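As structure tokens, one chain now follows by itself in the form predicted on its own.
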Amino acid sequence: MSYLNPELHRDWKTNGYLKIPRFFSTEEVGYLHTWVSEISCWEPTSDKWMHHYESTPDGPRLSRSENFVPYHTGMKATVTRGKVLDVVSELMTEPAVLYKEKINYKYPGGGGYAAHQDAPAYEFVDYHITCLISVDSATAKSGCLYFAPGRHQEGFIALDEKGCVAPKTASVMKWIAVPTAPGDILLFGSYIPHKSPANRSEQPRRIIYLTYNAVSQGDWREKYYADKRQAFSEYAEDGSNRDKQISKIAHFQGETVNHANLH
């Protein structure tokens, strides 16, 4: 089965992401946000699931949560196999395989992302698309993502010493809200430049990002998250403050909060 037609791959190609309304059913929608609710409530670990906290005006709250998929079945069904993975492969033109997953809570007051790409933080692959999925409403009051249409074909953009796209030319280029409703898609590729503003609602802006690179390339997600955990472990050792970040660029624009501090 195909989940897009022919205008749908001219927006793509064009722009470096695609929005695909109503891709899960409110039944489905259901389930997410029951999903979304049970994993936010796991007790941070050291060696499964990652919790990374900020400070928000009603104190340390979720920030993201990542490497779940393993520890949880009906998020494992709905992102290894099914319409995402199959969306996914067709945007690849071959199969697709799970690289990373977070959710992004963004409670109210809950911070931005500085304009980046993916790639840089996306290391062992070449390219890889992300699908959003939409678990609330995404508002620029809430916090939605915003792109730069067309800027995916220029490669790395003014990569600073955060990882980021300097800000003197995100300052200058044309950037598109793309709000989305619980039960969207929201499909992008790690070259388009995107950003995303804090919350000043008063509702989460819950999200599930999904990123996923060519099986040819190799299955990589668990190098992902070792990676990852001895960087982060380096980063607490070496005084570089670096992990006081979320990812290994320092896109985020939150305050984040130590897991141990909570309590």
Ligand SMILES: O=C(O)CCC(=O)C(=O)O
Given for the second form:
Amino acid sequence: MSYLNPELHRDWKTNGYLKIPRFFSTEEVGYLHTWVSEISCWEPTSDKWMHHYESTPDGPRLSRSENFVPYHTGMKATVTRGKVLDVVSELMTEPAVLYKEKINYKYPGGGGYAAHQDAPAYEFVDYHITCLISVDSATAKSGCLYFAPGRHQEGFIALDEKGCVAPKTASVMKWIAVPTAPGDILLFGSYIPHKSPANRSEQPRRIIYLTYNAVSQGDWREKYYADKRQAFSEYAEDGSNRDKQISKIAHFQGETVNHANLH
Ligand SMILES: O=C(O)CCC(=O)C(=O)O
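The structure above corresponds to the form predicted on its own; please provide the structure of the form predicted in complex with the ligand.
Next comes the full complex, and the chain you just saw is listed first.
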């Protein structure tokens, strides 16, 4: 079954991202809501899922959870088979495999993300497609994504020391806000520049991000998380402050809080 008509394929090629409204039904969104809440209640671990926290006006809150798929049956089924995998494979023009997954919570007052491309943070494979699932509604006020349409065909753009698009270049790019409602998905490749503001609303803006690569490039998911864990344990020792990041690139603009300091 195809999820995309020729017009959607054209939009994808032209813009480098594609929104499909109501990809998940109201009932499915109900499940996703429950699962995101369940995962957010898991205690921090040093060897399974990863939680990241940030300071907000309401105190420390989760900013991100990742590596949860092996530990959650419902999420695992939804992201490793079925319609998300199918639509990503269709865009990839070959079968896809999960590379990484995360939930970005962006609670009220939660930080935004500087203009960046994902490719510098996603090592081992050259190209990825991410499927964003809007669990809450994301608006300009609550911190939806902004894209620079068509700029996915230029390789790395003005990559700075943070791994982001240099602010001077980003400031003259044309940015389009892409709000999403619960159940909408937004597909984007790893070279499309994007950014998002802080959440200035009173509501959480929870979004699931599922990133895939072509099966022909191999299955890198475990290696990705082992490498990230290793890198962050080195950052914690090397005095570089990079352990304050939530990714190998320094795109997150919130103020991170170490979970050891939460209680
Ligand atoms: O969730 C957001 O607002 C943007 C996230 C993002 O671009 C990222 O995590 O790389």
